[in-house]
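Below sits a lone chain in structure tokens, taken as the form predicted alone.
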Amino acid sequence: MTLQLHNTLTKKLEDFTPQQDGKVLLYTCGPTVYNYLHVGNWAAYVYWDILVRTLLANDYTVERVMNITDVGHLTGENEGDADTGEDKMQKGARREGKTAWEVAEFYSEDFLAGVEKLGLLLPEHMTKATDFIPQQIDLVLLLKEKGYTYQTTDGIYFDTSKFPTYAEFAGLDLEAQKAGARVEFNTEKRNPSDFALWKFSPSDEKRDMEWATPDDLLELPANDDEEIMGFPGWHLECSAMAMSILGPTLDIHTGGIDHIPVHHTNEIAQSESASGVKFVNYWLHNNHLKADGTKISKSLGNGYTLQDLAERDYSALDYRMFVLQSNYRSEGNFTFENLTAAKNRLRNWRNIAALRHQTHDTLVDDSGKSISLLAASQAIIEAINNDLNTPEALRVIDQAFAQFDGKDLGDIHQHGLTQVLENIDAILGLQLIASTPDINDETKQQIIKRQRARDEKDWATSDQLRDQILEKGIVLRDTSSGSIWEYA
């Protein structure tokens, strides 16, 4: 079964081939942390779980680095730039009375309590740009040994005209960015798309984070008595992480579609410059998030965080569900409509898991029970390996899990019924399974003298037994093969 996925670079659907045999390197812009996560932002991450575990499932092992941009993001004054304006870390600090160091702190874990949440596998290598900071100041020596740097004012530059193909990745048209350019932020860049890869700290400003700037680094060394502090650009960190710990060329490298036009044309440009070799073999982008229709803004009021949607009751794995119900390469629209039919689905979905404790499979041969959803794991697996296919995946289990209704629980097998959600936990990571206990012993000798109470037409006993079941949060619903109980 072969996987396909859909390459930014060839701009086609590729079979998959890895440099490695069984092994995959695999790349994944991580956080800013300067805030809480929002709807739009958690989506990528959950698309990219898929990934690794659609690469788990073909039997590859994945080595992959995410980042956590805790330093050198900068504002922008357009969307895209990250060479100009506020360093959102010292943004955060500000906006809160704390350190950039504190905020990155307080952050970088709320993103860690989100990834359990969400049920998202935990990358091989999770990494900070300060942690990086020596390997991101060598990459830039070696780039200035090359001859693709020069300094202004502001910092140490990457010189775009000397990577001819800088434009190809994402078709830009640089002559029109210089015709474009009546008002230039920084008048000492050399061409428009020039990129900062070390930043020099304001003279007059005492960063939170900040290093000094290696005189090797700089065209004229720094006067004996002044220490040039700087701090690096944020395209820079993403290379220097990827190829320190994976080496120069990656299987894949994934992002949001907003990253095409500048972060990762400047990283392939800053990492091919420097490595001589292809910086990525598989560019997988995820495409924007709406709420309500519109970008999701903090004015509009429609950034929605995770805790947001856990006071209005919904669950991270309601969200995980959302999420999976359309294709990463669609662009989606969050509304809490759309947020209820996922969780309904997933209520349905652990139903249908709870049946597992309900019946049990004989010693008479009855695989034949089982046949027609051992095909739907197959078909599971044959739409996620289509591009990452997962509303297909999902209407293959609606299809799967709909021959269970009105059927007697005699005519359930159970371990098929098992086996086929272990993969669905494998490669959606819902955790059917483990969000689905069987109840205890009580509740079942209740369940067993409510039907007695039915058959005797003791429909008061009955009752009773009922609503007390119902007060430990299972209902019962009823059929001519007896009770089945669910989650409220």
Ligand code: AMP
Given for the second form:
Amino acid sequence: MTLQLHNTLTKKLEDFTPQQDGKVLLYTCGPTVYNYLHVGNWAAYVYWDILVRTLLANDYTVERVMNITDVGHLTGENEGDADTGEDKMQKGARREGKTAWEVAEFYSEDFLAGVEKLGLLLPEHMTKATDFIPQQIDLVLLLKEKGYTYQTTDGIYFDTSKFPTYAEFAGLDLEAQKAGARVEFNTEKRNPSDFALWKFSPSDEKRDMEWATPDDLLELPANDDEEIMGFPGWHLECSAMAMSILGPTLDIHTGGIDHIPVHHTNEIAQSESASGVKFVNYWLHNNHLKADGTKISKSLGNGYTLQDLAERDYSALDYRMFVLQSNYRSEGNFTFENLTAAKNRLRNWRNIAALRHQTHDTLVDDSGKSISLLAASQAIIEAINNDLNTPEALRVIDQAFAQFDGKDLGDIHQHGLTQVLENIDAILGLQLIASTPDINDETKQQIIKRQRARDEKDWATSDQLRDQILEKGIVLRDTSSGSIWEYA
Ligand code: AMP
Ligand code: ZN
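With the form predicted alone done, generate the form predicted together with adenosine monophosphate (AMP) in the same format.
Let us now look at the entire complex, which starts with that chain.
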């Protein structure tokens, strides 16, 4: 079955075909590292991890770039003009009494720790915007040479009227934007949709992160003794990192739906103006997660972090399961009730996974067994190939695992079970195998002893052994064919 993805560019579900046979060039907009990520941000990265795993399951090799935005993302984004306001990194620095560099390092490390906890595959290239300043300057220079830029008091801007298809991607109404342009916004802009490629540092502020603006970028060269310091615009960063590593045309570019009208629209305008070719063939956008039915926002106190979840005894993998319960294109709702449901589902699945330690194969495949998992792996791939339909994949797995209800260990084909668990882990990253180690020999001996005590109707010894085993986090479930152990 072919992989189908919903493309924001065409607003249709399309068969996926990369430019090169068997290889996918992928770019994911990464986090701005001025604070901890909240559950909404993490949901986005879990979904794009599923995309990569889906591509791998379809035998593609993937080359992915994910950026770390550590400069130039301004607070004005939230007030309707992304070229105004304070650099989020400077804001973080002020809040914590550190430099922007220290803040970037701290939250980048925390991001990487979260990536590890959630079992997200590492991109081939994890790039910091501040490591790509020359590439960003080169891109602005190219745009200037081609006549797309103009200079204002506070920076070098892209003239969106020179990119005739600017409004198409997001279906923008540029006339309405002009009519409604708020006067307090930058009056030097030729069009309200124009955006900064390179901003000059404010003359009254010493920024932690700033670079000399090359004379070639300026309409009038600076005086010899006075350098004009500046920093890149947020949109420019993504275009420069994507194109300098992956080339002018990407197969897939991902981000949140909030990126469609400004950030990605601007990426397309500047990238295609510079290269003269199509920037991205498939655009994928994740919908936003709400929390307790409302927009996630730090001020509402619902911007839960992975640490907040851990303090309430939910693991990152519990959270991963929660994310998979919704499709990436639907608006999810985070509640602790939903998270508890995910946690319980994961615990049940782990206990199924643990059964592989308790059974031995006598047959080459599971054809003679009453539990058959042969079709499940294929059905999981079919579900995710349908535009990453993770809720359907979970339903398929629940259905396959429901076959275990009321069955004996003798009905389980160990190899068949292990194989389906490996496939689930590869596609959904739930680490079912790694999180379900076998019990040690001592515990196994205790289980045998307890079984013997039961056979001899020595209930006191049997109960005592059960308690000792429970202390190790293992519960016993007695069935007609003997006792099965589970994680408590
Ligand atoms: P930022 O660090 O603000 O650039 O955001 C990082 C990523 O999280 C971006 O891709 C956003 O689109 C995404 N994002 C922000 N809020 C949410 C949310 N509530 N649900 C899902 N994704 C979100
Ligand atoms: Zn981006």
